[in-house]
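For reference, the chain that follows is the form predicted on its own, supplied as structure tokens.
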Amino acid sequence: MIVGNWKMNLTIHEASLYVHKLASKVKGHRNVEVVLAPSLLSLPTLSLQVERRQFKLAAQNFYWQDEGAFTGEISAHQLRGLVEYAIIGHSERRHIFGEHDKDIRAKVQAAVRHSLTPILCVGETAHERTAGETNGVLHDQVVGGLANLTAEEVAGIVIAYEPVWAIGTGNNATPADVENAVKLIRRQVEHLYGGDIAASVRILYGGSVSADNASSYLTTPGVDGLLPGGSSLKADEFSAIVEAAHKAGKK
């Protein structure tokens, strides 16, 4: 699974042109699911433009209430029919916009309630890593994000490990770092919901992902895909990441 998070980039027109370019470069593979997460403004246009067998769509964010007097917000209910996935708890939402675990938990529940698949992002900061708090941070974020869900609901959820210290910094996590974190995440899911559910949850890695290092992460035990940011805005590089996923999936 490769999820391209475009963040706050591209106008509606630019996004449409870029998807057209991606469609000609990204090959369709049965063993790779490609998801695009454009800005909210572009979602209605792209939902009509994309070939759903080639690309799925994801929302970058939404508010947890279904409707009401919440000026400027959109709900999971309003996203139904536009997207299949929703990114929740990205470090930029947590650390720039001050979202807390209770906000993340409410968003995960709202997504599930409206048949959207959550992509729950978890990861530690540089300070937390230096202080040896990685295990505790991942535990709290996983437990908090999945609270009040049934085992059946958790089985379909995607979790993305995104160490904050590696996002957009070029300070890449090593495959060993990622493998250890993924083991911790899956172990926590197993503790809460059992081994079968833990095995079915897809876990992605995100953090300075590029075409050059994609293969090393995709072949890391326990990693089911990637969540690239900046590299998802470069058609050649993004298509190369998709190809790396295809090759890794064949092994």
Ligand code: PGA
Contents of the next structure:
Amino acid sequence: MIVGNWKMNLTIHEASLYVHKLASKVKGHRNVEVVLAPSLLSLPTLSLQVERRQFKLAAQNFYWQDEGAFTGEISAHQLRGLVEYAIIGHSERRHIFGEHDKDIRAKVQAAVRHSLTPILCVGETAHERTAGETNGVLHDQVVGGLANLTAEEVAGIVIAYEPVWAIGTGNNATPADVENAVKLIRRQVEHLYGGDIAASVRILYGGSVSADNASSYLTTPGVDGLLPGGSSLKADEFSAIVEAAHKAGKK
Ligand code: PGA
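Pass me the form predicted in complex with this ligand as well; I've looked at the form predicted on its own already.
Full complex below, order starting with the chain above.
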């Protein structure tokens, strides 16, 4: 699974042109699910434009209430039908917009309630890493994000390990770091919901992923895909990452 997080980039018109270009470059492979997370503004246009067998769509954010007096917000209920996935708990939401585990948990529940698959992002800051707190942070974010879900609901979700220090810095984590973190996350899910559920949860890596380093993660045990940000905005590079996933999946 490859999820391109475009963040706050591209106007509606630019997004539409970009998807047109991307569609000719990204080959449809049955073993790779390709998901695009454009700005919310572009979703209605792109949801009509994309061929769902080639690209699925994700929301980058939403509010957990279904409707009401929440100026400026949009809900999972309103996203229904436009997107299949929703990114929840991205470090930029946690650190720039002050979202906490309880907000993230409410969003995960709202997504599931409206049949959107959560892509729950977890990851430690540089400071937490230096202080040796990585395992504790991942534990708290996984438990905090998934609490109140049934085993059946957890089975379908996606978790992304995104160490904050690796995002947008060019300082990507080593495959060994990613392997350890992914093992820990899966063990945590297993502890809460059992081995079968833990095996079915897809776990991605994100943080300065590029066409050059993608294969090293895609061949790392336990990693089911990638969540590139910056490199998802370059059509050649993004399609090369999808190709790398296709090749890794065949092995
Ligand atoms: P990056 O972003 O690939 O630009 O580091 C990843 C992310 O924030 O999901």
